[in-house]
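Let's start with one chain on its own, the form predicted on its own, as structure tokens.
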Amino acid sequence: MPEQIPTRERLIVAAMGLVRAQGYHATSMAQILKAAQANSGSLYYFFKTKKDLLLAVLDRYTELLWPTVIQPAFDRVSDPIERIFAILDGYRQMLLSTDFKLGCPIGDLALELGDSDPAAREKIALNFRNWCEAIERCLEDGAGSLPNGIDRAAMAQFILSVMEGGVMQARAHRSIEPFDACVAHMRDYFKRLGAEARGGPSRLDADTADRDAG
């Protein structure tokens, strides 16, 4: 890592990479120092404890959410609902490009840390809230494609669960098929909502009518 980069920045970047690759508990301060090309005095000048460095990493993920996850999808796609699927496609590409070795870093930390560190948990929750707010913005902008009165906050949380669950299953199976299946079911759900918004029967209603007629 270039030494002209400020030491604090090198430490955060090194910690982000190591924690994402091998987990928080498996990452030692010595590994971080080596990756950052820094000495222990510099580390403890900026971060008194490993936990303090973790909190800085989580703050950095908060800062990076929009420019690295949301904005690229918004730049590629103009339709509000399709922007949601573009965001999900970013995670799909990440899974494929890393051969399923890396998932959502916030989801990984949420699973690893649980409720053992309240301060970290709050920052993890903030990252999830910010992600959901970006999805809510898409849902609000695409309100014409959705039934009136839909709970956008609950819908955003559902989409977050689809993403995290799809990523987790893809990594477990080392296959993109579980992720694609989750996204395909969500797309079908949006199609049904769109049909309802247009005043016609949703596919679910049509299927029910067919069964009743049979």
The other form holds:
There are 2 protein chains.
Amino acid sequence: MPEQIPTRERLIVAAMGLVRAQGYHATSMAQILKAAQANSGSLYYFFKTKKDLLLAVLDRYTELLWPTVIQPAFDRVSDPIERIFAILDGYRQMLLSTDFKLGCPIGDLALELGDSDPAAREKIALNFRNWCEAIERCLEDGAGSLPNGIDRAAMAQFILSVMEGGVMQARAHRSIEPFDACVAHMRDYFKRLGAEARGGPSRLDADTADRDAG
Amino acid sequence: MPEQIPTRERLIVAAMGLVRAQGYHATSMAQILKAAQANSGSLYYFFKTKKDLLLAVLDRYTELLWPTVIQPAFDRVSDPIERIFAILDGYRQMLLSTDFKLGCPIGDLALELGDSDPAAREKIALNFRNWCEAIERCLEDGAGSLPNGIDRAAMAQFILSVMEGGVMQARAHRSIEPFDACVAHMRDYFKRLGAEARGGPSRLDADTADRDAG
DNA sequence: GTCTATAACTCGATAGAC
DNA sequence: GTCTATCGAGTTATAGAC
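How about the form predicted in complex with the DNA, since we already have the form predicted on its own?
So here's everything in the complex, that chain up top.
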């Protein structure tokens, strides 16, 4: 972290890294100061409290979502549904490259903080909403592979939940298997949704129609 | 917490409640002592460190899984697949009854602690494994509603991940909607798996067969 | 097993010079 | 904006009497 970078920026980056690796409460201001090579006076010049620094970190994550999580996946893949799986694969690569030490920083904070700080929870929810919006865009662009009238917002929430749960399980077991199982079932689910989209919307809704077809 | 309950037990129960509500690092030994109406000397007579108390709490969760999470759901419902959804509904009721303040205590600790304490992570993983085993039993008993040769362990992992992710999202948004969206999609997925089980395993694997049927 | 007192340290945050 | 020095409270954990 070279010296020409502004102090405020060094503090945010240092806090981001430490909070992500250790959690919020487990990270001390002293650790952040050391990592940022800054002094206590500077930190409290920019941020009134530790909580305010956390809020700045959460704002930074909001800014970083598209350039670091969404856009790289979109650049690699053009098919709208495959873009969703490219985003998921980004998390997979992170799990592997950090030996399961790092997960989703927003998910970590969501569960550690709960509702203890309403402002932080709001920013966490905003990060989740933005993630879902990116997925919704993919679902919209890939509507041809989905049944008509599907609730894309609910589907995006489902995909986010599967990702967060899969990352949690992979870290807890220090194995990529649970995450891969989640993605595989997600793929299977998409396949079945796609089959309905191609075969007509009423087929799977009625058991009799199903038996007639089979 | 009446006085006739042994001190060691009061300490574990107090720690369970506080850690669940606030997290591990945010909970101090002083808080636990006050809640358990015990003194520092007693606590450190039973538990060498704060971490050891946490391990005892995690052991307690292992003991409580069946009597408090699985069995009540099994008692309410007899259909094997519906038992899975009864377990999920237990988490739904908890979210609502606590106004989204409490989630899954194991999931919370999994993300807060990460791999910072290997012994704790192992016990967390054990709790997840036991949860999955209960689900696997349901999948086994309801095998008639599922495609032949489905990987039940992977499916159970998927269901646990969906639950954990759904609980996280519901708490972050202080709304039951994300959780309900997860359950609804899980139901839809089961419906489609059941349709395949009834209609034959090859139907959804081949696009041509699908178009012929529709 | 339980009690009080406290050690030894770290915490978040502040003061005030520069 | 940055520095050093430090405050007061809170932290985990221990000592030693009972």
